[in-house]
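Below, in structure tokens: the form predicted alone, a single chain.
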Amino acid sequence: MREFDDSLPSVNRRSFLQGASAAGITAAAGCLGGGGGGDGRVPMDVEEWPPEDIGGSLNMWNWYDSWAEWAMEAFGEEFDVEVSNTGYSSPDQWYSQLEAGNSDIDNIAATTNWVERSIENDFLHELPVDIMPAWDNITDRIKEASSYQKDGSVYAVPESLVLYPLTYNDEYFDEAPSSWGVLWDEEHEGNICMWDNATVSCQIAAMYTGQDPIQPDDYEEIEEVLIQQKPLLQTYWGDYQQGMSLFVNEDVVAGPLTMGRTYTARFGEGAPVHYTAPEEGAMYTSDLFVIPKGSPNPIASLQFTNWATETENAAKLFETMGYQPAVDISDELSEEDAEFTNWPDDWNLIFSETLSDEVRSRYDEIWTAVKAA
């Protein structure tokens, strides 16, 4: 399986977060409790592997529904733990619970920028990765491409990489489109789509116009091209299922879609689709396992995090969801799956860093104007 090319300047190593400044924040977070399965232990109290007496329950919040459904049964049977999962559609659903004082959630599959916020606000348990056997399974390059540390302490374990490519109908196109400009080409009028998402669509427009999608310098140009594009579109899609269905039903021939949904459309639904990273670049991020403070079963959650990072269990994530796990699963892949994930080394992949408040606000303003135009 291909891994990221360290030589690409746009693949940024994530910098450690600045320390949460206020001691009061730490104290307040401490009041959230630490759980411990009734014995008060927290993950950093575990000094030898495997941990003893992990408890009998685990409450996950994992949005990889198909994988989570499999994991609930597999982990539960292996460790005699009753496992539940709460899927979610937006990270603010679980984040608001952490802000309010979590007393229910044990394990979250969280996107990088929300992990950064959670670390900054001291919502997460530090993890003893040095004694977790499966930590070594995480590839070094994926560790470099994720945010999970502060001041040398580790607060998350990478779960997967999430690529936001250009998806296209490979029967309609003779070869993969080389530019996001295909979404502005009048030749494809009525057969292309965009994601109804301010950040994603504005970042695509930024890349199309040669700007930095993290720190653009010409917001007016981004708004202008998105308005120009509007009459060419068949639709903006609002949720992942809708986006995938547009390609499965061959209602569109090109547009943004996640790698995972493209995989499901191709291999699960038989759609003639593939994906590419245009020469201007494609965004990517990572999802990570975290154990929030207030977890009632933090030791079971720690055991689960290690278990999920074992190669065969990580491979199941790819098989069920199509997202590239943070673990090298090349020995577990079929020939066609290996071909699907064999990204060219020269792809220009841009890490989806947390946007500044100013950029996020300007993107929201642009999107409101575009939708109203």
Second form
Amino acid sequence: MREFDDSLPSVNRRSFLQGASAAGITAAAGCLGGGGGGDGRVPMDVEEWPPEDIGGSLNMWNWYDSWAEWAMEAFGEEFDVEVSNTGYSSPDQWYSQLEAGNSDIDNIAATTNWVERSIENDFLHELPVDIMPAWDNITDRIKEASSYQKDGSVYAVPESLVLYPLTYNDEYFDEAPSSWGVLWDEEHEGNICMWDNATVSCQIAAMYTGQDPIQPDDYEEIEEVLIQQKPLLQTYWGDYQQGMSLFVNEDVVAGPLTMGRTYTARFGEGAPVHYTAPEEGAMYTSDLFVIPKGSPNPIASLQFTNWATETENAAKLFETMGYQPAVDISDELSEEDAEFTNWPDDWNLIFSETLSDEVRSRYDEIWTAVKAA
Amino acid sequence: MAEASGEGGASDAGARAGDRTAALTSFFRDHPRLRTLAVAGPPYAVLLLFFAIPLLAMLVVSFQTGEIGGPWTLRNYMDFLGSSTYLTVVWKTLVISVQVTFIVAVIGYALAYSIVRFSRRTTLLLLLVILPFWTSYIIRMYAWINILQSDGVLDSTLNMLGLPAVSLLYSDPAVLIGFTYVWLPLAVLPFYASLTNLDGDLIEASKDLGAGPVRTFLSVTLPMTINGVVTGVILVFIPTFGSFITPRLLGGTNNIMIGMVIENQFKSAFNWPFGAAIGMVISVVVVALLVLGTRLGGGLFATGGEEA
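For comparison with the form predicted alone, would you give the structure of this protein in the form predicted in complex with the partner chain?
Time for the whole complex; same chain goes first.
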């Protein structure tokens, strides 16, 4: 950087104004979240891999806390980037920032329906997945299921599969319950729980009553069975930690829980739990990496997205959080982990598509009525 | 250059600053309205910026359809006020809030009274009262889960004493315990402040005139500290009415509160206008209840005071 030198010729007024205008426009573009990063590049400007000059910092929002903690250090050391992570408990925390004009967040691990909303509202950078080496690691199954495209452009890279199975105490049950009906069985009164989540609970009730959980045809039946179930329950859990604790403390023997929390309960807390997809089906969704517009370090974020999708780094996600990465990690798993995570091919899994406004609204009304009953 | 000016320069600067202050004082003396604006303006600006404008924005959103910026409608209010389900939730919330406020007021008043009247270590005791505020709300709730759950701290203690376990977690009493614990400091502090200012001679006079402890309390102590009581009640009632974390973590299947419904509209149902409409109705209900309660309470205690 050149030091100030009194001997330099003075700058004339016109040159100064031109320079000041350019600086002002550049600064304004930065403040307005132009999304070009420090040198103005966006992810689609990267034509060859690896990208050059990825920058020195990365601000990510990833709610897989343990994995993010590890990734911050590993990625930071490998690429000489200073990485920070903001864990979040609810997607609206980052979504509201995108709505307000993002200028801080470089990389988000976001659930499918929020990615769809973000794509529809033009909040995300398009990604050059064709030149990203790790893109080929993503399994066809999740590529087909996830929503990350619009008009042929790709806006997200799948990070993980999130299964909403029936979790059960495998010491209490001789074999995995085959039906969601176990949550309506009076034999288990006081020992079962439901998730305090309108969509999840109504979808379980829809599957139990033989309806399509995405587009049900008999809302009254869903409400009726959920009210019938209420006296049998110990509680509705509203927080993931609380849900896991119910199983760890053996307060309940069956109920909905995520696969990741079931994994943590089993291997991290030593709880006798396992999970299954009942014959009526189980819902699943995906979390995806996205680079929001306004990102101050979009190229570093692109590099991180590719790095996180490399098999050994993706495998770490399963090891730390218990969620199935979007990458085939079967070669990286221990025998115990492989036994836990390999789902039978014949499981009836239903992708949790974004619900229509009408269905979401009806589910919400039903759930409020059930809880108020 | 500053050194060259020396002491004389500093003295000149001081004199100039003094002149400016005098001129400013004189200016405001001559313009009383501007003076009022300068004093009252900043707090009003803060209220306008962080209270009135957000409330107005919420009011506007509550008349929109589906999402922010949607067509105008009254439907959100009609759906809410026309639904027995939501009104049931409001009623349940009201019942829980009144229960919590009553319990906190009784315990808080007794605690504040004992600190003021019977202890010399008031600072230490007040510090202990506000100590829980230094810990995260969520962590405090999880602590109560550990205490109240089956085979938790409470049950283990009861078992040690040869008493049967109670397993209070996920029940109505658990919610009341959680709320009472969380809001107690909010009530104790205003109670303490009002009791500190109570003139002890009045109590002595009441006793000299033949009043027993209960009559003295009802005729002198309570009326003389009613402002603190009302403040404490307001500080407890309002946050309880809007709560959603405590009933969610400690309550069972029957502990729904309107705060949980509003939270759900914003975070899961994505129906912000409906959530805003519920929020507006609840705000009106809470303010109306508080005005009513304050007037009723004040009237009752005023009567008591006259009798005394």
